[in-house]
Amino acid sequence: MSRASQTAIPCTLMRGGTSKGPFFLASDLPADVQTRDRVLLAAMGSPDVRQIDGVGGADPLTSKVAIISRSSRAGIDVDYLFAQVSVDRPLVDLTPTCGNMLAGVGPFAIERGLVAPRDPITPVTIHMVNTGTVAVAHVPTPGHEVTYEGETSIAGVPGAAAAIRIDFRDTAGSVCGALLPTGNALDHFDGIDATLIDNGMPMVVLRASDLGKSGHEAPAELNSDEKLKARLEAIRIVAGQRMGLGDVRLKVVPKMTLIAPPQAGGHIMTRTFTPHKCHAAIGVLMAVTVGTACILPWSVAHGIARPPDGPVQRFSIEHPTGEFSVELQVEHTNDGLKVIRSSLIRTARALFRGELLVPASVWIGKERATSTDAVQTVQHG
């Protein structure tokens, strides 16, 4: 009997906040991370700028993947391994985290039987394998059944959907080990004051101002200035260090944030390279990190955010094409600031469930492949 030409994998097929990407259960995929690394790879139609073979979406915010296991740790329902493939490279980045694919992870979870799902609201702790962090998602299950209708609208996508609360435990610190990684709320490169801070994504804070911008710009505007992101690519290399990520010229890690003043009525205007390309929005955590980054005394921030009062605070982040709220929880303490808790609103939706197809030559079933082609791996840490 021939062998099939194809290998068929179970996979649903999800939005997850302002990104989108193909969610699987971990047992469904090879458990060699190398062959792994090529099924996704070939999943997404990566590289290729087009990624015309694949389901990938030719952009950063498209070409993601969650992989999600029933948890064994105590108190923990589910594992969720986040992958950022690379579209033009064969790279598979596993250093970060996304906040945004999280907002699937629950209901994913709860449809595919790893969680027993209660009513109206069913509580899915989540272990961010990428980060070791912890974050509990809040899904509507009225009558025991994920729900995806409601009215909740978020920036960046059309509509509105039903509501999932995301409580973040732990998160700073949680790729450079600290939340400050050099120790210090205000860093400089070349005469460019920073400031570098990991509260769940390493990012590095600059003033637009300090390098010839409003912040106000529109994204075409900023992609377009390759000067402006030569120097933000040379920042980002010798920040990287400085935070401990090593050479990150082939990590997605840190982010690269400009901030200017508010315009309607939020605390903070953004403008964020992720890192080559400057988000239509602002990711979750990245939303999460400057927002702390605004209240941290004496950061770049200093004189231009707009911080809230209280040991509580609801921030509203500016970005392109409207603004991200988050919560925060903070104390500040003899050893500086010490976040209790962050937490924010997403939506998801599924879009198609069924069996995604990659060819035989780079996995069957089972088995690995005998393919020798380079693929690059990125580990945390």
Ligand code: NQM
Contents of the next structure:
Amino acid sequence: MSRASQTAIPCTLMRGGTSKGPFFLASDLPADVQTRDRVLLAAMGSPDVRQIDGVGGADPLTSKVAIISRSSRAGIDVDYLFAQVSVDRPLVDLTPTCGNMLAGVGPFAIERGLVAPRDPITPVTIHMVNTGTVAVAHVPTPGHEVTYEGETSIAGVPGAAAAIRIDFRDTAGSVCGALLPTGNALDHFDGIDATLIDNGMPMVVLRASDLGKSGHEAPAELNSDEKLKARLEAIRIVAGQRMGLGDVRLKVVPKMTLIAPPQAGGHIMTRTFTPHKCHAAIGVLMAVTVGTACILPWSVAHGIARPPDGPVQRFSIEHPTGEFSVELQVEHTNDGLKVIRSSLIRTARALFRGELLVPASVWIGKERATSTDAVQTVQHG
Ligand code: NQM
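Requested next: the structure of the form predicted in complex with the named molecule (the form predicted on its own having been shown above).
Let's see the whole complex now, leading with the same chain.
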């Protein structure tokens, strides 16, 4: 009797913004969470610094998974669950969402038949399961077909592609429950000022100069500075507790950002850690959150950031490979400043469609009697 030694799972490998990873329909993965996470680890080849036995790219930015399903929520098209698969540990972190992988969700949902395409743009309303927040991605679909070709370049990705505008609403307190989880715009750790903030991503914003850095260093230089990384991690662990995130040693939040005065026409310079490695650019919701910190009166960015004026602020965040522009629509309320909408541009591209194979010893698979997707039925016994 034959027994298939691998289970085939329908999958699209996508670049979303400056991240990359497999996109799955939730219905194609195990319903049981532990089995699902074992499957994700096996799919990516984790834990292993090279991820040689899977499709992970041996970097946190390319060890990400998007799990998509049709939403049963009113006014929402699809649910997007993000999984950060650790490269070198048997760990899957569902705490934050990822705004870069989010850029691939709209095209994937349309191409997999979850959302009917319009002409020339299809708005896809996405519930980000990890944080309970909502984004609307405007996907170019001329002639009712997703197009990836276009003229838009984003820092950190060579070439140009079709622009996907993403609007966020209500991102304040996405994980921590409040924009300023400690109630303060400025906290202090061992003589260092910090702003602990969550406008879509829990983050600790620090002045680079307080850590003896210019904020203009190359990521490789910061990544090899073990003393700096140990100091950042010590701050992160205490900050995580204060932000209500509990013991964050195994979590990928809060992320850490060093800020410095801009030097290329932007409004702030950043070096962001995700959280243990310096990002080649900056994450999407990280950019929204850092931009928000920069316009808050009396945050750690006071006197460093040069925010524009007006109710709609186009905030340009400099990072190691260029800049990231975020449009922030702000309102001053009795409780302080409120960001009511943030918008930005990303690009995405489907890179590969097929079946991702995981050892049957990890998951034997299942029959999908009602699904019309191409499936390979695993032979039992
Ligand atoms: O902040 C990096 C990325 C991210 C997260 C990371 C992100 C976001 O650049 O929304 O996109 O935290 O690993 O993809």
